[in-house]
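In the block that follows, a single chain appears as C-alpha cells, in the form predicted on its own.
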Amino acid sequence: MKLTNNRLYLDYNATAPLDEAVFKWLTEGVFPFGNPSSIHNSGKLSKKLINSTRDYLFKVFKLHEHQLFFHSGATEGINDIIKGFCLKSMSLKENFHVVAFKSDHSCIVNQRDHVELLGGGFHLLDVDESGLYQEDEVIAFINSLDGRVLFNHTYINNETGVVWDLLKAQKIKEATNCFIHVDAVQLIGKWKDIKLEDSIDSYTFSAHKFGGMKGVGFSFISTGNDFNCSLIRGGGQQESLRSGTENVFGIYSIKLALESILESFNFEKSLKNKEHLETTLLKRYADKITIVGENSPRNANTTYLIVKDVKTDILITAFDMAGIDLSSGSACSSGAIKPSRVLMSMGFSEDEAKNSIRMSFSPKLDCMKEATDKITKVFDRFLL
C-alpha cells in the first residue's frame, strides 16, 4: 500500500506494484535467456518456467475443458477473441455479433469500428442504476439476433467494482448457446471465489493487476471452441493461439505473484476495511458524497464515490499534494475533464458523471484507520 517515496497508493484497479515474490526473484538476477521453442538445455529451462506456470494456473481455476495462451495483457487478449470469433464466422459465412455493455472497459466498447468493419452487428446495451443487468433481458435479446453471437460478461467493473454473478453468464449461455467471454482482469485479490465455470467458453486475466509484471496476461479458451483464427501469426507458439516468442519472465511473474496474493488475501479483512472508511465517510460527509453501487454487491477493494459541488481535477490535486495517489473515473488520457461513460450508463447525470473519485484498495491493506485519517483530513477541506 505505500511505495517506497512513503506515498499511499489508492490505485490498484489501475495497476498494483510488483509483489514482493517477484521483486525478490528479479533482484536474484538468474534467470534463464534461451528461446522456450529451442530444444537445446537453455531452452528447455525457459520452457520449463513457462511450463510450471501454465501447470499452476490450470491447478488454481481448475478449468478442465480450457487451454491457456499468454499474451501481452487483456486489452491484446481481449482484442483476439473477439476478432478470432469475428473471422471465424465470416469463414463460416455467417452472421456475427458482439454482445456487450455501455459500463464495459474500454477495450471491448471500442471493438465496434472493427467488428462492423469486418461485417458483424455491435451491440452496446444499458445497465441499470445499480450497475447490474437483468440475464432475461439479455436472452431475449441475443434470440432476436440472426447468427453467431459472442456475449461479454464483465466479472468486476473497474470502476465501480460491482460484481455480475458467473451464474448470470452460465444461464445466458444455457438459453442461447452463445459463445461468451468473461473480462475477469478485476477478480483477484478483490473477491471471496476464483473459482471459474467450464461452461463458460474463455476468460481473460492481466498480470500487473496483482501484482505480476506489466505486459503480460492470459486468457483461457474452451477446448473444441470456434476460435482456431488467432490475431497474432508466426511461428506457431502456443498451439498457434498466440504466436511469438513468450515473455518467460513476464509469464513466471504470473505465477509468483499470484501464490503470493492467494496466500495472503483475506476478503473478509479486506471487505470490513473498506466497510469502515465508507462508514466513516457516510457519516462525515452524509449530504456531500454518493457511494456508487452502494447496495449492490461489490468487491472486497473499491469505493467510488461522486463529490457534490467540488471540481474532480481539485480533488485529486489536493490528494496527490498530501502523498495519497488515487484516480477519477473520468479522466482521459488529454488531462480534461469527460463525464465518467461507466457512470452515464447506470442513469447518472453529465454533472455527477464529471465528479467521480475512485479509491482501490491494496489486498494486503492492514492499515485502514491511518488511511482513513489521511483520507478525511484532505476532505475535510472542501466538504466541512
Given for the second form:
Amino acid sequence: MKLTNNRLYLDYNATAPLDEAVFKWLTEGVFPFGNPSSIHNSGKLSKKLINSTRDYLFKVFKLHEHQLFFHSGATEGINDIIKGFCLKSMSLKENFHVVAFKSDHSCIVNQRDHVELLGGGFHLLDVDESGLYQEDEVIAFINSLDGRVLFNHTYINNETGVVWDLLKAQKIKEATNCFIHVDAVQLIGKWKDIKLEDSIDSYTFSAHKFGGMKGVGFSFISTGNDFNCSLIRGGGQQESLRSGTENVFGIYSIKLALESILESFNFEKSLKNKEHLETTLLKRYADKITIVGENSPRNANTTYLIVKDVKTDILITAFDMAGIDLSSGSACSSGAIKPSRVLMSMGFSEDEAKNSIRMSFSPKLDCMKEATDKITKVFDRFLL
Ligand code: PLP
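Having seen the form predicted on its own, could you now give me the structure of the form predicted together with ligand PLP?
Everything in the complex follows now, all chains and molecules, and the chain you saw is the first one.
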C-alpha cells in the first residue's frame, strides 16, 4: 500500500499532498523567476506561465463569459466576491443581501459582521437531514428580500461530501435574478463532471485541495462587472482584479496538478473504493455508525461517520497512533473539539455532532482493501 510520508493519509478534503508533477517541476529548478509585470525576457517567461495556466483553466472549465483572477486561496477569493458584491451594491445605492447555508464553509458563514457593517442583510439557511435544500424554498426566500442578492451554492460540502446539483443554482438564478457564487473548492478529483456553466456568476477554487501549492487559488467572475472584486489595491495586476505581484510558482502549480489529476482520476473506480469501505463498515458495525448523507448524491472520496458513544478526539487519537491521518470538521484552531456545525445544521443533536469522523481519500487511492483492513482494526477496539 502506498503511504504518504509513512502515513495512511485520509484527509484529502483538508488538503492534498503536492502532486508529483508539481514536485518534479519545483525540484528540477528550471523555472522563471522574473516579475511577470517586467517587460524583459525573465519577466516575460513568468508571464507566459501565468497565461498558459489561465488559458488552460478556461479550456478545462469551458467558460466563455467570465474573467479569471488568481489569489491566495479560496478564503481570499470568497471574501473578495462577497465583499466585492457588497461594495458594488453600495456604489449603486441599492439594498443588498447575502444568502448562504449554515453548512457552508467558515469563510462564508463568518462574513456576517462585515456584510452587516456595510449595511447589508446576511441570512444563513438550514439544510435538511440529508444535507440538501429545496430550491423552491430558497427561491421564495430570495424573492421576499428587497434589493440585490448574492446566493452562495456550495458544490460539494467539505465535511459530508454531499453534492448540490449546479442545475439547482441555475434554476434559482432564473427564478430570482440573484447573483450566484459557487464554492467549487471540493470539486476537482472528487466528482464525475467538472464542466461549469456560463449562466452562473462566479466560482472559486483552491490549489492545495487537488495537489497544487498552498496559498494559491482562483476565481471566475462574470464579465458584466457585477462585483467590485478589486479589494486588494495596488499596481493593477490581473486587470486590477487583484493587485500584487503574482505567485507564479503557485499559479503554474495549478496547471500541473490539474493536468495530472484529470489524466489519472477515475470517478467510477474511486466510487467503488468508497462503496467497498462503507459496505464493510455498515456490515461490521451495523447500528453503531451512521453514514452522514448516505442517501444523498455524494462525491467519490468522502465518508463522514457518526460513531455511537465515541468522541471524535478519542477516535482521531486512536487512528493517529495507528498511522492513519483523518479528521472531523469540528476541530477549532485551539485543537479542542467543538460539535460539528454542519451536522447541527442538518438537524443532528449536539452529542451526535461531537462523535463525528471524516475520511477523505486520494483520487488516486488504489489499495482500498488494505486501507479498509487498517481502518476496521482501529474501529474494532471501540465498536466490537
Ligand atoms: N470552501 C471549502 C468548501 C473548503 O473546503 C475550503 C477549505 O477547507 C475553503 C472554502 C477555503 O479554502 P482555502 O484553504 O484555500 O482558503
